[in-house]
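Given as structure tokens, the chain that follows is alone and in the form predicted alone.
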Amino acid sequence: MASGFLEDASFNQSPAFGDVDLFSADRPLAEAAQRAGLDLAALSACGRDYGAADTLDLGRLANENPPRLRTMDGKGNRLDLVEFHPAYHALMQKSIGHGIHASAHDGSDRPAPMSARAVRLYLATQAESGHMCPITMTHACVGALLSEPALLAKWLPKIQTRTYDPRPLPWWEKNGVTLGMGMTERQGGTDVRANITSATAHGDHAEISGHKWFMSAPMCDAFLVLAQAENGLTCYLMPRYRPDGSQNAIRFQRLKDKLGNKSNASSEVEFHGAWAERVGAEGAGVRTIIEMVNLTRLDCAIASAGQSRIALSQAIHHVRNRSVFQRRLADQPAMRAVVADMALELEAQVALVFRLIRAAEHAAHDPREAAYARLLTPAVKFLVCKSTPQLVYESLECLGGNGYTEDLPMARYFRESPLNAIWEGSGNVMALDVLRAAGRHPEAATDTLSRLVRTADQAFKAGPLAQALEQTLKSGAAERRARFLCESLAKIAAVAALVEAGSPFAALYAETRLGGSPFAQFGSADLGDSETALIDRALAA
């Protein structure tokens, strides 16, 4: 009998999470696709597609089981593959059909591809974020490749199908194809001017010779990498396997052993002479490679706040059914203020992000768009990623012990959850690009933020903060203030955006962020009658 008991008994533990409309469920995401004009229907079937309970699980497989590194088989001959679990494979053919790899470059979402695919993103790395590597990469190369014409029509028919295609194939012979990149080296990271790798000019090719320290998805079909050749620092695309069918001179050295990102394969490097085409002129590839950065950056920001999300749905799922001292902790004071707090931080996060995508979508004919862009996308990738640990800390902390057991998804997103702030530029690299911007372009900058106070001010006095902020910008302790010129900036913006999405927690976002009172840790600020409404925006019951 007192197995049965055992057996039968829930012992008030939280059901499994899933089986959820991701999209609908989520009512600031919902409301921000609303504005753009999206699908909704076709962005609720991808929600659902994305919170069923067998997807969530592959995310568990993938990661359980991570990729390993084959360099040579039995007889000594080379192969450089990557192995992976099917639940990866699974993942990846689930995003690219749903055309997150390239759907924002083929005209297949009207009137607004980056939203729509922004959407797509932001829900499929709450099933798993580490697959997300190549389908950004592949969709942030488009961008590079705009400056070389006959290289993307060449390759694009292969990238734009929604066919994945992991075979260890020519490209030419593959049904389609992803992209990665290689830029940092060891001895320079960010500062890739530094790079030593060089390239070697033959009539319509180069053969390049060097590392690089981190490259990422080392089994997509093509690589843009970075090389010294004569007229300085060149992008080059190099593909796996030469023209005549061989394999190319990549060697793989190893896999990297990180924090997590664990079913996404991060590699060292070298290339021994390894055939690739020039991409952009000679000595411009930092220029070539700005717009691949600046989608990747917007990436970022849009995956940290899918990463909050999901740990933020699985502690609202967890506190409305589990009870503490004769109450559900759903209804303990102490508990609402803390939920409620993450979820304002979403509300702003989510209206903010969107309203960045906005901005990039339309920044190629609108000036005013541009300067927006150009200045908010470092900023706006500093709070959001930055953010994100926090967050899923606190939404682990609210599972308890649960939270901290690898049984259980939120030690993942934990670990998952600092990598994106890392990606594409850290907090400090984030902050002076903010510097750099408005100092190339500040009149530019000066009108941005002008236009932001002024759409800020409906809810929040802004102004003597971005007098502060343009005071630190012409003083000589500019770079030093750097972090906190950021942030503001960040903040204030998503005060505007909240403003402009008519969101009735505007003003409660800025006075807990910007107000007289710090903001500290989630729950310490007040949010009086606000609460319920937080939360059952944040997931719909």
Ligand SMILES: Cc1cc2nc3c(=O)[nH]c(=O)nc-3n(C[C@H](O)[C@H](O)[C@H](O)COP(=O)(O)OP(=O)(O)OC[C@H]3O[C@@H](n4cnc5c(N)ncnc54)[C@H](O)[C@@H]3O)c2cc1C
Given for the second form:
Amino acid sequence: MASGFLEDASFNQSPAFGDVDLFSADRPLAEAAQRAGLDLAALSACGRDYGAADTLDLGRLANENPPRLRTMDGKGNRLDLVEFHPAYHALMQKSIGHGIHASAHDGSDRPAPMSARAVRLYLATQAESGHMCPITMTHACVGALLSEPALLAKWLPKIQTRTYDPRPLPWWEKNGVTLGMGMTERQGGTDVRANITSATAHGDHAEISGHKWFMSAPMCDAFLVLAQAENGLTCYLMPRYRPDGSQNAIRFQRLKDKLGNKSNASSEVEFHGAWAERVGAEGAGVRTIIEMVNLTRLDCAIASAGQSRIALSQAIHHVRNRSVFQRRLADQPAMRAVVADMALELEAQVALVFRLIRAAEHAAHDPREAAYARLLTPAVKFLVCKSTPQLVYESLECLGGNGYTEDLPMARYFRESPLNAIWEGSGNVMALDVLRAAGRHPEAATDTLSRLVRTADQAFKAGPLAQALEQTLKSGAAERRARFLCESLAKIAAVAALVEAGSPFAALYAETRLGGSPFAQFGSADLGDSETALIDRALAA
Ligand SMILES: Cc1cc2nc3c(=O)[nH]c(=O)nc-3n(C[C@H](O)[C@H](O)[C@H](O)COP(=O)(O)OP(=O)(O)OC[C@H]3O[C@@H](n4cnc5c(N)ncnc54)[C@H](O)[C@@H]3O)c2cc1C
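Let's compare: the form predicted alone is above, so bring in the form predicted together with this ligand.
Once more the chain from above appears, this time first in line as the rest of the complex follows.
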């Protein structure tokens, strides 16, 4: 019962967001899952799990209590341990329990294992993004380990368990493992060929000496690292413990003090002749690890769309529950225009991301899908990840002053939002990757583009833009115009994805994103009668 004190009165504040089925409330997502033939009841249970108020609160706790590095004990013995808050462990247990770290590789969720996993990743990241780092790297490492079947056979049974085992023990004594990755060095992240960490072969293994300037999730049980061997840059798997059970020579220097991503530890690390096994051929390091990077780039796009979604859901929930001038914000025309425009953006992003996952899912046996995945993976990562800060920021503003405080999660979402665009290849690198893919497989790229245009044409005359893209690609200005090429390609693909999905919003998205007036701030587009449907679909009551 209210005590009569002012602090006990709600005063037109929206109730806390929580205990929501994040899957079923998100109509564009649920429809994408249905198109992929996924188990909707199971995904709804997953949506309820990550949308539970208790789970959302774990996200708060894990970020308010960041990990701490303990390099030594009080007597000067090396420890190289990172301690995490119990909330982080609880989130890891949940996401490993849902199989997001491995289910794409273990035969579950047929016929669309990557799509089913993508839905769960998209839901999990809404509860908390930081812990997704080791989850996604474990999933993606399998892509690189495929080039070393004996090593994969050794590790896979431990990777595929649904048990989170954070104990600092040799991997073979554990009930489940996680894997990380170390490519970036001080002198070069994008330019990994500039790596100076060196590997010396010793019979069945190598010893690695050098450093990594960013190596996240340092409590993983092993890391894929790049090092210079006699015949060039090579990929290695470096476990935390040597085969004799002693701790490997992996010395953590410090943890990065980051803008966001607080629950995740990102280390600076030195290797002092660390024991490691080669993955792939010597000198083929980039070719080997790119199999991992392609998977993590996909995850960046999925997770960024998830980050935008939770921010938008919070915004819609708030405007439905807050009144200004005796009228709900959700009924104020200027606010409806903003929220509906963000919802339209997410309609397109969800359709596009799941279209890309379908391509990745079929790439091994369908050359056209392989060409789509090759050309579109960097373009989709570019478009989706780069729009996240803008979407999160605008959602934050929908909550007014409350959105800017640390008492609500919007500030945390905002700090997290630029990260996926940097990770695994920053914006320019993605744009240049589109050029590289088009340059290496010109016929496949032309075929992909013309198929996209044919589909997109059902909603929008994309031909003139496609011609401009082809001319720019062939001109001497392609590199300077790389972002124009990349972003336009991704937007044409988004229109095509909406058309393929049978969305009623394909023409609206195309008109407002590719039509006459350039896209400015959310809310400036005229969405006419579509506003209500867009908002209702974004967060179904
Ligand atoms: C929180 C966090 C965690 C991370 N965790 C890991 C990890 O676990 N393992 C790991 O290996 N790395 C990790 N990284 C590193 C990350 O992958 C790199 O920071 C990223 O790839 C960019 O590399 P860089 O920092 O060296 O920047 P640079 O390569 O120096 O790039 C700087 C800028 O130049 C641009 N640029 C690069 N090349 C070109 C070009 N040819 N033309 C035009 N512009 C260009 C880039 O787009 C970027 O904007 C992490 C980073 C962060 C922030």
